[in-house]
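Only one chain is included here, represented as C-alpha cells and corresponding to the form predicted on its own.
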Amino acid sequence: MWRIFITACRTALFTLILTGVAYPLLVTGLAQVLFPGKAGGSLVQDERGQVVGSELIGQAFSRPGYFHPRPSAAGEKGYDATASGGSNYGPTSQKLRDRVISDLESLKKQNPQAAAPIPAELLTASASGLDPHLSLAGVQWQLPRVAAARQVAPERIDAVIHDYLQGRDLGFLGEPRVNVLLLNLALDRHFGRPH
C-alpha cells in the first residue's frame, strides 16, 4: 500500500513540476525571445516615450477632440483591466435599457453633426468590456465632432483614420477595424493635442 502511495506522490510531484513550472517557463521564455512586444503586453508609448496603454486593452477617452471607444462594463467605472467582463444583462433588462438610452442621448448631444443612425457598437459594450477597436463606421460617425474640436478639416482626419485601418485577420476573418488608442495618439502627432 505504501509503495503505491509513494509512487502516486512522485508521479503527482513530477507532473506538477513539469506542467506547473517547467512548461510555463519554457513557453514564457520562448514568447519573450520570439515576440518580445506582444509577450510584454503590446504596450504603447506616446511621443515622450511614456507608456500610455496597451494595443490590446480599451481605455476611456471623453474629450471631444478624441475618438471615443465602445462603452465598457468592466469594473465599477468601466475600462478596468482587472475586472474584464460584460454586464451580463439580457435583452429584457431594464438596467441595460436605461444605460443604452442614457448613452444614446449623450452621444446625440456630444455629436450633433453626426449622421443617423448611430452604429450599434457605440451603444453596446463588448463581452470583455475592454475591446480596443471600433469599426470604420463607428469611427467615421464621430468624425465631425473630432474635426470640429481639433479645428482640422475632416478630410485630413479621415486620411489618418484610413492609415490606421486594420484589415481582416488572415484576409478573411473578422471585420476591418481601427484601434482607438493608436488613432488618438496619431491625431496628437499629426495635429497636436486638442485644447
Second form
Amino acid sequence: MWRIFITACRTALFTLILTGVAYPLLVTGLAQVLFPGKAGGSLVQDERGQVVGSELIGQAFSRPGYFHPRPSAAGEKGYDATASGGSNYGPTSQKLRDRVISDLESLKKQNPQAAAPIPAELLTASASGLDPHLSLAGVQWQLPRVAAARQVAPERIDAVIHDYLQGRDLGFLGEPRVNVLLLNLALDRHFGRPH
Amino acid sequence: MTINGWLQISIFFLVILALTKPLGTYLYRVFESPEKPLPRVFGPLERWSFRLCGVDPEAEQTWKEYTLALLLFSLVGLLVTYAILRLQHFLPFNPQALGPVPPDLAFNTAASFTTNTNWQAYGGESTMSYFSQMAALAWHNFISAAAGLGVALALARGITRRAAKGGEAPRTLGNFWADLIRSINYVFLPICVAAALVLVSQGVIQNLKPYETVKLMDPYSARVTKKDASGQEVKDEKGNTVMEAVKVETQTIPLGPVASQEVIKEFGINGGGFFNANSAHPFENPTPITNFLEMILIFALPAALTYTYGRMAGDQKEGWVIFGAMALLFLVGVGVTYWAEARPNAALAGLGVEQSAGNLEGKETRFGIANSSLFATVTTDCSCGAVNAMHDSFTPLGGLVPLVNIQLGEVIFGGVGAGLYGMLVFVILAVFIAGLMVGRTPEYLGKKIESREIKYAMLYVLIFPLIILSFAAWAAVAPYALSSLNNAGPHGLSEILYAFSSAAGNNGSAFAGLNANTPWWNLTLGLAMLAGRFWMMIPVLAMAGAMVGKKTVPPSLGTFPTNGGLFLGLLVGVILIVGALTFFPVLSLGPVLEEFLARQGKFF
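Starting from the form predicted on its own shown above, please give the structure in the form predicted in complex with its partner chain.
Next comes the full complex, and the chain you just saw is listed first.
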C-alpha cells in the first residue's frame, strides 16, 4: 500500500510537469511563433491604429448609425467579456417573455422604417453573450435605420454588408454570417463616423 | 431543419465511422501489442517516463491492486488540485492577481476534475489563474481521462483474456501505471499538440498575457446594480436592489492558454471550459471548423475503443455490434434534438417575430441550430459536458434528449473508457437476460455469466439513479437549494435533475442557470461526482476480476450469438428499459410537462 502510494505521488508529479506545465508552454511557444496574431486574441485596430476590440468578441453598439449586435446576457452591462454566458432562460420563463417584449418595443421604436417581422436573432441572447456575428437577415433588417442615420443610400451600405458576408466554412459547415464589429469599422472607413 | 443541417450531421458521423478502425488499431498496438508504434519516437520517452515514476510496466496487477492504484492516484490528484486552487495567489502565471478559490468551491472543482466531470461552479475568466488552469485543471483533463481508459482496458482484459492451452487461468488485468502513462504519451499528447495548433490557426487564443482593455468605438450607458465600497449590493428602505446608470467606455478582453486546454478538454472528454461560456465562447470555438474538429475529438476515442475491444475479443464483429448500438442511439438522439430545436421558442410566440430559423435563445449565430443540436447530443452521449449552446434555453424536448443521454449512463460512445465499460456492463446484463429467456446459463465470449457478475452489474446500474434521485429529491424540498434556481415551474425541476444527473454521470454540462456556487450545491454535487465515479468504477473492476479467471467453453448450438443484429437490438432494448424507465416518472414532471405547458403559452 505504501509502495503504491509512493508510485502514485511520483506519477502525479511526473504527469503534472509533463501535461500541466511542459505541454501548455510548448503549445504557447509554437502558437506564438506560427500564429502570433490569432494566438494573441485577433485584436483589431481602427483607421487611427487604436485597438478597438477583438474580431472574435462581440461588443455593444447603440448609436443608430451602427449595426447593433444581438442582446447579450454577459454581465449586467451586456457584452462583458469577463463574464461570458447566456441568459439560461427556458422557453416557459416569464423573465424571458418580459425581456423579449421590452426589447421588441425598443427595437420597433428605433427602427420605424424597418420591414416587419423582426428576425428572432435580434431578440435572443447568444450562448456566450459575446456572439460577434449576425445573420444576413439580422443585419439587413437594420439597414434602413443605419442608412437614414448616416444619410447614405441603402444600396451603398448593402454593398459593404455583402463584402463582409462570410459563407459557410468549407461550403457546408456552420451558418453564413456577418461580423458586426468589422462591418461597423468598414462603415466608418467608407462613410466617416456617425454622429 | 435544413438539408445542409442534415448534411453536416451525416458528414460528422461518416468521419467518426472512418476514424474508428485506424484509431482503434493504433490503440490496440499501444496497449495490447508487445510491439509499440513508432519505437524511435516514443521508445525513449516511454523508458524515461517509467523510470521517473518508478514503474515496472510488465508487473501485472490483480483487480484489487489495479483498483488500489487507481484510487490512491486519484486521491493524490484531488489533494494536489485542491492545494493549487487554494494557493493560486502565491503561484506563478497569475497576471490578473486573482485571489485564492474559496474552500467549498475548491473542493467542488477538485472533485469535479478528478472525476473527469468538469462541472464548473465558477466562471473561469474571473476565478482561475493561468497556472490553475494549466497545472490543476488541464493536468486532470489528461490523467482522469487516462484513468478511465485504464478501467475500460482492465474490464476488456477481464472479459477477453483466456488461459493458455494447459496453462493456469489468468488472474491479472494489466498494469494501471503502464496504461496511464502510455495513454498520455502515445495518444493524448501527440494528438493534442497537433490539434491545438489547428485551433490556434482558426483563432483560439494561446498566450500568457494579462487581459487586454480596449476603448469601445461606441460607448454606451447601462443600468447595473449599485454596489458600495465593499462590493455589497446597496438596498433602499424597502429592501429593493438599487440600480444606477453607468457609462461603459471600455471592454476587458480575457486572454490565456486556451487552445492547449481546449483540445484535451474534448479529446479527454472532460468538458471543463477555460471560460464560463465554454465552447460557445468565441475564443474557445471561433469558427464552424473548430466546432467540427472539437466534436470529432469528443467522439474519436470512444468510437475507436469499440474496435480495440473487438480486436481484444478476437472477433471484430463483437466490437461493431457495440458500435452499432451506440450509433443507433446517437442518431435517434441527434434527430430528435435537431427537430425540437428547429421549432420556434414558445417565449417568442405570438409577437410577430420571424422564427423560421428555430430556437435561437442561447445559441451562437455561427453554429446555427444543426451544429448546436449535434454538439449537445455528442457532449451528453459522451461524458464530455462541453457545450456550444446553453442547454437550459433549449426547447423542452430538445433539452430532454441531453438529459436522457446522461441518464442512460453515457454509454452512447461515452467517456474515454467510461463509455466502453458502461456499455460492457449493459452487454453482460443483456446476455444474462437473453439467457433467462431461453432458460440456459448465459455465457459471453465463452465465459459463463454467474450470479457474482450480475450482482456487480446491478450495483453499477442501481447506484447511479440512487445518487441522482436522492440528491434531486432533497434539493426539490430544501429552500436553501431552491433559491439557486434560475427558472420556475417544471423547468426548475429540470435544472435540479440535470445538475445531479450531470454530476453523477460525470458529464459536467448544466442547465447553467442554476447558481451552483453555494456551499450546499458545491458540497452535494461534489459528493455526487465522487460517488458517480468511484462507486461505479469499483464494481466494474470487481467484475473484471471475477471474469478474468473463468474457464472458457467453446460455443455450442445453445449459445446466444453476441455478434449479430439480434443481440444489437436486445442490447439497445436493455439500455432503454433500464435507463429510461428508472427516470421516466421524474422526467414526466420536468421536460415532458413543460412541453405541454409551453404549447399552451404558460409562463412561470
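Positions refer to the first chain, counted from 1. Superpose the two forms; the largest set of C-alphas matching within 1.5 Å is the rigid core. This is a predicted model, so every value here is computed, not measured. Only residues modelled in both forms are compared.
- Taking the core as reference, the C-alpha deviation of I6 between these two forms is 3.6 Å.
- Against the superposed rigid core, the only consecutive-residue run (3 or more long) showing CA movement of at least 2 Å between these two forms spans 1-10.
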